[in-house]
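Given next, in structure tokens, is a single chain: the form predicted on its own.
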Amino acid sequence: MTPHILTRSLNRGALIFLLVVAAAGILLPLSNLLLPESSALHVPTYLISLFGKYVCYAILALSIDLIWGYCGILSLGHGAFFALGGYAMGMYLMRQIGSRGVYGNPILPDFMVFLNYKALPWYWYGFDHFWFAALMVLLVPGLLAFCFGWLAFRSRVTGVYLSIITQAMTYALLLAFFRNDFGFGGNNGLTDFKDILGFNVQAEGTRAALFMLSCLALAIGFLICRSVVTSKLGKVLIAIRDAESRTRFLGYRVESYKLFVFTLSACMAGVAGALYVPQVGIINPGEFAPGNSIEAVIWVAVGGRGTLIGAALGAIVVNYAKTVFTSGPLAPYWLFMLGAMFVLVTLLLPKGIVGTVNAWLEPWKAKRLSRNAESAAREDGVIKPNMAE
């Protein structure tokens, strides 16, 4: 019977990282609401929403290491994405605000009665119900993404050109949001949240189950990327990666294979914005800046391009670095720290931690598959019967 296909893309790598994952996913919660704050072990609320807020970078630069990493795509634009996600949960937030904001208006936000808007826009119909909030999290990501990859990969267009097209479309974006007239908040944003699904968003509850709700979701984005990646399909992506000329003259439609993973991959990201507007309590124009979407390649370099593991510990460790040096006399140095923290990734660890750390136990893996193969062959010539006799 042929394995399950999530099954089989498992393996002991993938396994320690899912662990790894459910366990801080489970006992960080738990540390937080049940543990008094005297203990040793208390995880204070404000660490769950840092941690929260790692969780769902290292979802968004999963999304980037699947087209970067498998596929040879360089995305400049993917905090895009995110952002429209983030925009998406902001959304359905200040609609639950209702009559306790600051002018008591039950459908208009505060931000649209300062500007006398006299009807609630169109476009904000439907985001009163969390489902369509939901929908609309995974579809206008998506369907940005593919209309972009439609044409920018009918068109050929490859490399440094297609990384500058989705710098210049989250360039657009950025401007887009910054106007008040558009109905977003301008530079302001969404923010102010009151309740999620009728629960306090600032709740310590709350915040642990949002951390729960990231830490799934990291999971299945993981799991989905492995099931591309170890799958035919996956072997077709990095095909195209490193010959995509050859690839498409044996006969494969490389630009429905680039679609296909670039919009799933919007879709990820969308996600991995939803879970963290509401974590943060904030989106604004500010998460469109183009230098959002080279930190997140960032993160995914230094973790390891094409090793998933690596693009979610990257971020979490970047990011982390990113909280400890800009809160003291080093945070007017971070971009170049982080400038060269890159620069000395790409000259002593050009494969990232991950897959340096992987190039390492390769020898050692190959004499162990090695001796495994000599202690089977011994095996069978003792057990089964000589063919020759």
Second form
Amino acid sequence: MTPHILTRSLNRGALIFLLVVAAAGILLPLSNLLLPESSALHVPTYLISLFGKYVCYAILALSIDLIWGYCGILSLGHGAFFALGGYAMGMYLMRQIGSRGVYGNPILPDFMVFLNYKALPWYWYGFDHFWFAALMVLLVPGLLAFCFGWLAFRSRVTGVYLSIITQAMTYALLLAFFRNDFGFGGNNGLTDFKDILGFNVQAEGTRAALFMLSCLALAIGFLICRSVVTSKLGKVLIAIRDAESRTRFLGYRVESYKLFVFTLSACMAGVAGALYVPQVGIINPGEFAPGNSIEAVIWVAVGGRGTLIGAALGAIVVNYAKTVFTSGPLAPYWLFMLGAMFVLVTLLLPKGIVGTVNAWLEPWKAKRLSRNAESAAREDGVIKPNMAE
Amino acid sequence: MPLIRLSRLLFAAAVLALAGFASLPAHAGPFEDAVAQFAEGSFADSEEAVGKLIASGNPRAAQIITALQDQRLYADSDTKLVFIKGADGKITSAATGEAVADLPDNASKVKLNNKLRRTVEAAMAGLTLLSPDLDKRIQAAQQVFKSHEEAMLPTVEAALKAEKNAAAKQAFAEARAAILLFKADAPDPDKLDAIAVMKARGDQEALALLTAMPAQQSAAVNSAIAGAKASIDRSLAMWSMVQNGWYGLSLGSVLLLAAIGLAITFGVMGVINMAHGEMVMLGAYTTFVVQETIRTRYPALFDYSLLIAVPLAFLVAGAIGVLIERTVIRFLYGRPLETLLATWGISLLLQQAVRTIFGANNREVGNPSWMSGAFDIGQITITYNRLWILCFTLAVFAILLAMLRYTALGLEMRAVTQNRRMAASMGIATSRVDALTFGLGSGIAGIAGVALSQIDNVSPNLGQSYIIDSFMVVVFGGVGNLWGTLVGAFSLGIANKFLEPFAGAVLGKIAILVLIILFIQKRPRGLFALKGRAVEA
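Let's see the other form, the form predicted in complex with its partner chain, since the form predicted on its own is already up.
The complete assembly is shown below, putting the previous chain first.
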């Protein structure tokens, strides 16, 4: 089966994408570590961290594209899964500080000493093991998504209603994590990390390795998404996106399909968050803010919904633009830019960058297709967003 | 027993004062003697002087005793002259109030010790109990009620006897009862009366006093205490319910006001307008601009500023709403998720625009005189601004309901809500209805902004804090039904306020959000869902 899945899910675009990710994942860290700082090709460490952040956002965008682009579920709360994954990783990193905190308490993290905790809350048990934290990175967002989706999809909450309650979910979590007595550091969140698996998080080598891992995760996530959307299951997902009631009448259990893909997507978002935290060095409740989740959706829209590659590309492009704008004299205009992006992309570029480019290449592709009749170039990526509801 | 002596002095003072303040300057002799006695230097003399000062009933007595209390009283032991050093450093003669150029070299502060300090404090309270100012008398009585100082009893009783005003009489009676509760040798009938007074008062303070009463009491008194406590507990529980209910209504009215415009646009057009909160914000900023203009040009009109702002806010927000509908939303019909994103973008644009024009800080919007202040009903306090907002919300709701029911536009809107294609076939210009509906919804949001500017900070983020709550109300109440929005808003508001005492504000809010998410599972289309085949389309 395995070669079958691979040949099916890897078309030319997917291969190019994977090659680019692999090249970036290998070359950038190498140039950071091996080349001298004077070299023109040397990539400074801060850029490695910055790009690492973008790659994590790209994974998040991928997970959103999987459900929005292929199943028509617009989640405005995916930032919650991202943040939960991040908190699970952050808790592991907090436990690794040990007695090196400001208060030097070997058991309790600094904020707990500060807030007069007497003992470690039970839900912090186990987070001193990396394997446990890694499991939680997948389990916590996955479980939340499963319960949430099980309730929502079974009672056929769809469209904007679903979007609104996902937003309510992340908003509720935002409020909860802001509380000091919730046991996750309140509004300061978790920070001051020292080690990850025994390596210093600040060290160049660790940062390069984290960047490599993020690229690897992006590649694996992309492959998983591709194999899902090109499978039979993927066809049903697209059918649900385009005509949910009709698919149900044809005898498919729509809610099970939705639940599967929603949970998968939440796990991916969790992994993205877990990789994000050690590279950025902090996780706080601000990540739960509904605005963040909506911003992630616009990355997908900019890159091209239902193309996967577009989602990753959109996340990187938009965030790069954000970095450029917010650090320069144009900072006050960034929100204008972002707002205009939301409006213009939905109005003028409904297929996003990749979708539009694909549409341009369509005639050329058709010619090629007719040349080698029925080959692997069966393209499902391009969608017609107008048919969403 | 200095306190007993003091109380006698106070009693004498009371009688003297009641004899009439008008004739006071006639008693100049003893007053001047009393002032001079501060110069003797011993604590006992000073204490006696305080007593005599009060007995003299001279209007300057209060000033002198305050100065003593604040350590601003100086005395020259040679000349027996006493001076007050004002807070501004100016020196006056204590006896005459005339300005003096400088303190004599050997003048020294009149010293205080703890015993004297107590005497002085009691004396001050005694003085204010007899103050000609009604508010001061009541305040002093409440002070005595809290301290229930036994020494004050004769003064309180004298004041009670002479008092004409009903409110002050009540305050004195309660103060007297409080003292009697703690007076060890008070006869039982007096105590029973006092307990009855406490029971009638029925608030937290009365309960605290009854609880703090000394334990050794006769059986009759003990049972009376228990009865009174139970009765106060009951009435407190009842009032706290009423209070939660009122807070809930108040919160509900705010939610309703914010959500009502959203309910219209969502109901008629199926459009989630993420920029709705920013329309509220624009309304609030319109109020700010109106008030600024009034402040600089026509200050006399300030009380009417809100009346002027309401139609303006409706026009401003409504016009921007129509503009958004014509330029953006029109092209996105049938794609609700894209509309959601586009309107989110618009909300960012509007926020940033307002931030650029008005700055990121909160802007001050004042309350007109008829909206500030509060009044009490039983144990709860109702502020006028909350009350007005509730009335205003209900008025807006009623007008909107009437508009939907009795006007041509309302009829068309309802038709489009129920079945867009059928309505179009019947000759209704649906796109015109859409534009007007969006304008109407936005305009109402603008009006909401005027009201919310009275209770919330006017900042570019104002809208953001209401948007999720408004959505919850609409989703909970059901789409296309204004009554659903009304019920949704008030039930969410009241539920929130009743949860708060148990769970705290934040947890209460989280609980409400979770409950709504669960509720949506049961009734995906809200409390009052539209039925029919158009719904599934």
